[in-house]
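Form predicted alone, single chain, as structure tokens, below.
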Amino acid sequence: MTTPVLETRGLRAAYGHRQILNGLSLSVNAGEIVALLGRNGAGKSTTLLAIAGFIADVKGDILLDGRPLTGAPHRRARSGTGLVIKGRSLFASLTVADNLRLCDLDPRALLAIFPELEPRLDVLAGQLSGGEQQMVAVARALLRRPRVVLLDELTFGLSPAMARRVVDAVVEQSRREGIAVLAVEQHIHIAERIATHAAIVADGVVKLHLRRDELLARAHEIEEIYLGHALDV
């Protein structure tokens, strides 16, 4: 049997004396993207950043290719995890070029997954659209190598056309390059176009786990779990 490339087994974290995930256990393989579905207050996010490690009361086991992924998270991007927070997360008064040297890259590796970006490479962040920042910020996270990249709404805020660029960019660089991917979202047509699976979460756990194929066909299903609030279908 494969060894997930991630694994969270029972992952408990709270905010103070509010308890938000309450044993949640998931999967990544190498190659895969998992759709992290929920209302908001689900835990979704909260997933993310126990995994990566900024969260600082967290029980449960978190594992990365099979070994236990602890420390800060500095250290858990060394050992190979990438996290994009929603609203980006760049330097706004360095270039792009700079933002990604300051990760030992070279500037344009980014153009091999987002070529029209050429004409920006020094341009400050800052001044970039908000979609142009999330490319840079993607990009800069799969360059890296990693094991397994964390990202929260991938396309929160992006026009139609520049979330299907983004999304795609994910999608193939997954497949190439064996990386696993867990992705939050909220809409099932983007976890549609996204994922390969969905873990549908509610209360801080999964509650149902669908392959791509399944999603919109369950999808009733899946809105009694979001606990009567309708989905963006």
Ligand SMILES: Nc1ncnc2c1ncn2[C@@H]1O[C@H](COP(=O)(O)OP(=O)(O)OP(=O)(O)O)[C@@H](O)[C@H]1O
Contents of the next structure:
Amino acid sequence: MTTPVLETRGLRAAYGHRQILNGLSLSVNAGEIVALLGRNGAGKSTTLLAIAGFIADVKGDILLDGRPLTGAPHRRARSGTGLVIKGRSLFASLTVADNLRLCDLDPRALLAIFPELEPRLDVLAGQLSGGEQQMVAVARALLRRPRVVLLDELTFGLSPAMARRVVDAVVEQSRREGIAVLAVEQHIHIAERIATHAAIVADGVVKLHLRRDELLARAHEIEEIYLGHALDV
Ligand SMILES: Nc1ncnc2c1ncn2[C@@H]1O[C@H](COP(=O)(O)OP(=O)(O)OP(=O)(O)O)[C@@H](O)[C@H]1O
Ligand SMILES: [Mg+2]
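Pass me the form predicted together with the named molecule as well; I've looked at the form predicted alone already.
Every chain and every other molecule in the complex is listed next, the one we just looked at coming first.
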């Protein structure tokens, strides 16, 4: 049996007295993209932040290549865990090129993924459009030879054309380099385009694991999980 690149077992996380994750278990193999779906407030971002080491109160196991992933966020990043969260990923006062150099990357490597960014390499990252920033942040995460990349709402605020570019880049790099990807997604049709599998979160656990080919056919079940939870509260 292959060891998953990323695995969480019984992940529990809380903000103060408020328990958000209640034993969330999932796994992502090399070259797989798992879409994390669930209603607003279900705990999707919390799951990514807990894996990346940004949440203080976390219990359960997080394994990278079968070994416990622990410690401060920078240590987890060095172990091969990339995180892309909207609006927080780049240094706004550095140029695009310097944002890449800071991670020991050749700025030109970015152009292999998004050649259209060539005229933007010497522009301050803070002066890029939201979509361009997202492209740089995603490319930078993919280029750092990560074992796993955690993406929070990859296409948020992107035009359809830009969203397609970014999604396709993630799919291609994941396949080519065998990168495991855990991608929070709000929309089933984007999940269906990007993901090999999906995990639907409610009540702080994964309620349903699906393969991509089951996603659209079982959309009603996914909706019931969203609604069922909403009616409980
Ligand atoms: N820093 C925080 N302190 C306290 N509560 C928080 C904090 N961050 C998130 N929460 C709460 O935890 C719950 C889960 O939030 P989370 O951001 O993980 O949800 P989500 O599934 O990503 O939602 P969305 O789809 O809206 O982004 C929410 O009820 C939210 O209000
Ligand atoms: Mg979120």
